[in-house]
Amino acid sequence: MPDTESVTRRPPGPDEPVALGIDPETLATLTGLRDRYGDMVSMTKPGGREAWFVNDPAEVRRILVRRHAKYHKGPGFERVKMLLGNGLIVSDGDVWRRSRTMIQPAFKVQNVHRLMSVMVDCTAHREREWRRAAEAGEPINITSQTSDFALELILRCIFGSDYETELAADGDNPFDFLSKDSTRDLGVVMKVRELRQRLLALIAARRARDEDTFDFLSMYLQATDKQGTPFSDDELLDELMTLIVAGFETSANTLNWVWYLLAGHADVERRMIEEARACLPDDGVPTPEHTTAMTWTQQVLEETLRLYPPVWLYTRRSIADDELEDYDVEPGTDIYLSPYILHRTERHWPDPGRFDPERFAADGTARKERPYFPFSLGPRRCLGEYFSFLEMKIHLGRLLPAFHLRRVSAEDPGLELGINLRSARDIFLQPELRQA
């Protein structure tokens, strides 16, 4: 019998090479490929590497959940690694599994609940600033305000009292540049590296004191792997920098978009105010039961994350043979997954550009099918997801009943499509005091 050669099955796609990055051109390219070829597209990148764009919800879930061990981080993470080292976001394989196992206990809900008082204090700081602006009739830069809020919060949750006595003792936050400069270029990388020595001194002092404190740093210092080995100094620094950057950017960017959307949707805003007044105590620290009852606010946040996922493009690189749908994935194939595109695909989300929190009602389609992954899926799903929702609920629940924020410009802020999805321009809103 004649020899038969096996044929590698490929999704449809263009014949000419396709350049892909993490930029606006890539969003336009991937959207065009989806429109032309469907939800599974194969292509060749300049240089000859095979690449696929996967926009099918079942196959996205298969890659991120069921077959995650067959994929490592893909192209684009080189810049992240320069900034964060080999922390949880960047690492793969045994290094990642060890770090994930050691860090996960810090994010148990009971530990996160112990940090709710810090969330209240940081929100109160914003309230004082907004009140001064409202009384003076001055607009606020909500992009800057939400960044400052989220950065202060994560630093206080990591370092506890050391934040004021060691890091910001002279009145300046040494990490301010992270919220002021979104470029994540080499200049930012160098500033981060300079801070590592300062953090090493803080860590050494914390170890020497051996006192009973509760914050993320203390939990990371106490963490050990299965052999009882703690993080080395370099590992600890990588994980702390990962927590600082990832811990503030997601909440800051989401709150930036939430306030912008609420300023244009009075009906949604009204329901959030009513819920906040009904669910949260007038003063003091709310309980987890209070925030759990804020179901409408949860829907608003989830719909905002649908429209503006913090990471708009994920990449993976296959390290083993796999099969997706009726196609064969060979080792070394780059896989591109875009929450932004999937969340705005009309077949899954009717009228996808419309802001409609009702999509996430308890009995809604989104709850049942979930073609939705703003925090990724599977073992690499963001550990800080619950922390982020909790801080955003407290922030909104405290500030919305006190302030109406009105748009001062009809101009769309646009999108900055880097590693994170941000508004291209800072958003300015005019705070107005509500009647008690």
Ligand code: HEM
Second form
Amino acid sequence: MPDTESVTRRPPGPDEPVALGIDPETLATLTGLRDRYGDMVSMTKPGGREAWFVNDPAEVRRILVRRHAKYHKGPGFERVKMLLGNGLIVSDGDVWRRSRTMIQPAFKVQNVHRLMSVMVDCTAHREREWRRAAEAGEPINITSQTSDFALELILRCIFGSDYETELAADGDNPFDFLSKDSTRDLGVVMKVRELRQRLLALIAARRARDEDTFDFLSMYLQATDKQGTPFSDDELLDELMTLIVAGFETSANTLNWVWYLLAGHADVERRMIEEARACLPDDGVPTPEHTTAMTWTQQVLEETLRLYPPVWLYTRRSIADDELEDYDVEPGTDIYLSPYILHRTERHWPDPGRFDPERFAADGTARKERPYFPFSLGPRRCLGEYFSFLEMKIHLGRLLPAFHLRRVSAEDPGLELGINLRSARDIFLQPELRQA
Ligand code: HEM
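Given the form predicted on its own above, I would also like to look at the protein as it appears in the form predicted in complex with protoporphyrin IX containing FE (HEM).
Once more the chain from above appears, this time first in line as the rest of the complex follows.
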């Protein structure tokens, strides 16, 4: 007689193996499995590994928040490791805990506020380019514009004045391939190697200079763990690469989608312009009070992140026994969670495809009651959330009152579902100068 106590309870799912990656086929597969089997689905991957798709909001929260220590980062992160070594986003367990404790103070709001002037400067850089394009009647590639904006910004915030004197001095920005080349092939491996060498030299020069600068590099250099030990050079390199990659592509993609959506929603755009004119000073650096007052822009950004969460699929691998609903998770199980799918599920978000920033009104229920996690949840939640809202509010608050960006094509830009959710095609918009 089998011992009924030891029978593992698995969610329903298909008998045949299921291939899962981080790609469009996986989105179709997961959505199909959800429709057929419900919010908890188990399956076997071609190599024999067990995998679950968890689409139940309470269980998603449990995995990311209370039980997070039972789950490590999952499949897909191997490829990212090529770029980020053992930096915060890919590390687990004690290594992650130590780094997180050392890095978190750098993201305190007072520190982020000190970087607002850099956000203003990088926005002014875009404004000059867009003005030229508007006057020449030439469309801009908003996908590369937002990418260049977010990359320049994070690099200046990390390296301060070294960015201009040491990194971009010869006009050949060694980080450019990050925004231009989305493949992670051998060429990129070589470029990453070269880059690491350059950064090592820069770190050594900084250590030797011992001057009073304020940027992420200086904060990371001063950080120590509980034993008083600072980051080694290799650890520092991994953390700097992590900050660059985590910090630019996500914000860039969000801004890309915001501009695209605004070009098709004149009423939403008008309210944002009115708000920016009322809240932001005409020139100079806004204060945190100014940006906090931009509540409509905040709602627009939140709604954009509901429709297009840059990290559309999270993967985890269980490292201990767990129980989700009435099912038993065994160690070694791959777990898939998708904000993209949950954010677009009719049961949770009525008329989910409609762009409607009113969903996030302060008196609404959206934030509390509906599944929403573009920045993840729990102890591994994004560290750059506040930073990204500030940079996006300053970018939009300054550029929207100056320019209307008109769509030049009715073509849908499509979705590229990789590690990040991007538009499949670059989006071109025609800047038109607004009357003050
Ligand atoms: C719209 C903008 C952003 C979005 C949607 C976003 C989203 C996320 C998500 C979903 C994660 C967790 C990934 C996972 O657990 O698998 C994450 C982690 C992280 N993000 Fe962001 N991010 C954004 C901007 C930024 C910025 C601007 C920075 C830095 C300036 C940043 C720094 C980080 C770091 C350091 C982590 C790792 C945290 C950890 O593992 O402890 N992010 N982000």
